[in-house]
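In the block that follows, a single chain appears as C-alpha cells, in the form predicted alone.
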Amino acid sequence: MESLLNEIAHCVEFGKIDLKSPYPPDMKGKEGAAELTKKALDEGIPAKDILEKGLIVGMAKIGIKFRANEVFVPQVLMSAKAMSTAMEHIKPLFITGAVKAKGTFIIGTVAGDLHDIGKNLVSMMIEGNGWNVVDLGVDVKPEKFLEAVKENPNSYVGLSALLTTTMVQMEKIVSLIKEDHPETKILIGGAPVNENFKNKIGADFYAPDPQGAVEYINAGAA
C-alpha cells in the first residue's frame, strides 16, 4: 500500500498526468496519477488515505519546489492537472461522505482586475489539499464576495490583485465582509500586496506564495 501511495504523489509531484501523457520525459510510457488513483481504490486503499498520503504529499512537494523557486508555473501547472484528474476518482466519494473536505475556500481576483494566473495557483494548490474551493473568477464585486461567504459559513476567503489600482477593492471586501462576519479569516495575495497593507485593511493573513496560504488554512483546520 505504502509503495502505491509513494508513487501517487510521486506522479503528482511531476506532473505525470496518465499513461498517455508525455510529460515528464522520463516517465513517459508509465501509469500516471490518474491510474494508480485507481488502482488503489481497486486495491481497497481508503479514499482518505489515497488523498492525504498520496496526492497532498506530492501537492506539498511542488509548493515547497515553487516557494524556492526550484520550479516554475509550468510546472505546478501541470502538478496540479495531475492531481485534478486523479481527483476524478475520488471525488464521488466525497458526496457519499468516504472522504470529508478540510473545509470551504472562497477566492477570487477583485473588482476591476483580471489577472487569473495567481489566483488559479492559489485555488489548484489548496483543491489539491483536500479543500472545497468556490472559485468566484476574476473583476469580482464585493458583494459577490460577501454573498459566497453567507453561502459558505466557516469558510476561509482569499484576495488577490495584480494591479495597484485594484489592491484598494481589498479593503472594502475585508471591511465588508468583517463588518456582517468578523470570525471570518481573509487571506490576501498578488504582486502588489504585502504585509503592511495586510495590517493596514485589518486582513487576517499575507499569502507571498501558494504554499503560504495552504499552510495558513491547513494549521486553522487541523
Contents of the next structure:
Amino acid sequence: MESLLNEIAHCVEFGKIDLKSPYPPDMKGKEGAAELTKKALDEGIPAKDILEKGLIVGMAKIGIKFRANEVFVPQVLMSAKAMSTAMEHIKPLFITGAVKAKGTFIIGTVAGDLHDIGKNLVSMMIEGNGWNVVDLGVDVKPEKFLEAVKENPNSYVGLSALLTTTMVQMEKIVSLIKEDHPETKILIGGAPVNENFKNKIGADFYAPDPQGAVEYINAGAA
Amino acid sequence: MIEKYNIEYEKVVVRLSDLERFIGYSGGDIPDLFKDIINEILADIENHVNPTGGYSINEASFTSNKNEIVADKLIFTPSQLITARLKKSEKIAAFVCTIGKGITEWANEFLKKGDTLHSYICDVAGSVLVEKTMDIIHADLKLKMADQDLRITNRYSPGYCDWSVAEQQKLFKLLPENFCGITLTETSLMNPIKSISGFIGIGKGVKFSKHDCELCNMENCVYRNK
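Can I get the form predicted in complex with its partner chain as well, since the one above is the form predicted alone?
Full complex below, order starting with the chain above.
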C-alpha cells in the first residue's frame, strides 16, 4: 500500500497526469496519477489515505520546490493537473462522506487588479491539499468577499494583489470582514505586500508563496 | 499632438527566449514539453493579436511642492518616486498600448478545456508582446524628440510605483475617446486586459534610466529587470 501511495505522490510531484501524458519524459509510457489512484481505490486503500498520504504529499513537495525556485509555474500547473485528474476518482467519495474537505478557502484578486496567476497558483495548491476553494476571480469588490464569508461560515479568506495601489483595497476588505466576522482568518499575498503591511491592515497571515498559505491554513485545520 | 501606431507583428515577434526568461528558465534548462507548447503558441499568436498604441503630447508643469504634475489643466499625483523622475519634463506623453482582446479570448478557450498550461503561456506571451509593442512606440518617440533636441524618460504606469490606478480616468482624458479601442472599467482597469498606459517625460534635462527597477521595492514583480 505504501509503495502505491508513494508512486501517486511521485506522479503529482513530477506532473505525470496519466498513461498517455508525455511529461515528464523519463516517465513516458508509465501510468500516471489518474491510473494509480484508480488502482489504489480498486485495491481497497481508503480514499482518505490516497488523498492524505499520496496526492497531498506530492503537492506539498512541488510547493516546497516552487518556494525554493527549483521549479517554475509550468511545473506547478502540471502537478496541479495531475492532482485534479486523480481527484476525479476521489470526488464522488466526498458525496458519500468517505472523504471530507478540510474546510473552505475563499480567494480573489482585489478590486482594481486583474492579475490572476498568483491567485490561481494559490487556489490550485490549496485545492490540491484537500480544501474546498471558492474562487471569486479578479477585480473583486469588498462586498463580494463579505458575501462569500457569510455564505461559507468558518472559511479562510485569501486576498491577492500585484499592483501597489490595490493594496489599499486589502485594508478595506479586512476591515469589512473583521467588523462582522472577527473570527475569520484572512491571508494576504502578492508581490507588493509583506509582513509589515499585514500587521498594519490587521490581516492574520502574510503568505510569501503558495506553500506558505497551504501550511498556514493546514495548521489551523489540524 | 496625437500619434497612433498600428504595428505589424513581424516587428514585435515574441521569441522562445523572451518567454523562457519571463517564466524563470533563464539557463536554457526548460523542459522539452514546455518548449513545444511555447513554440506552438508562438506559431499561431499572430492570428490572435492586433498590436496598436499611441500617445498625446501635452505641455507639463509641476505644482510648487513638485509632487503633482499638471498636464492639459489636469492635476496628476503619482508617487514621489515617479515625480522625481519626471520633474525636469517640459512635456508629458500620455500613452496607451494594446494587443487587443483576441489573446485573452484564446487563453480563456484553453482554460475552458482545463488546459491551464496553454492558457498560462498565452497570458505570458500577451504580457511580453504588449511591452514589446510599446518598446517600438517608445523608441519612435525618442527619435522624434531627438529631432527637437529633447530627451525622454522611462515609462511610468498607474498601478505601479505607488501611482493610484484611479488616475487612469484622468490620463485617458488626455487621449481621444476610445483611443486604440481601449476603455476603462468602473475600477479604472483597462479593457482589453493586455493593455498598458502611462506617462513618458520629455525635456532637455530628463534622462532614461536603464535600471529603474532598483528604485522599486516589488522584488517579485514579473516585469523586474533580472
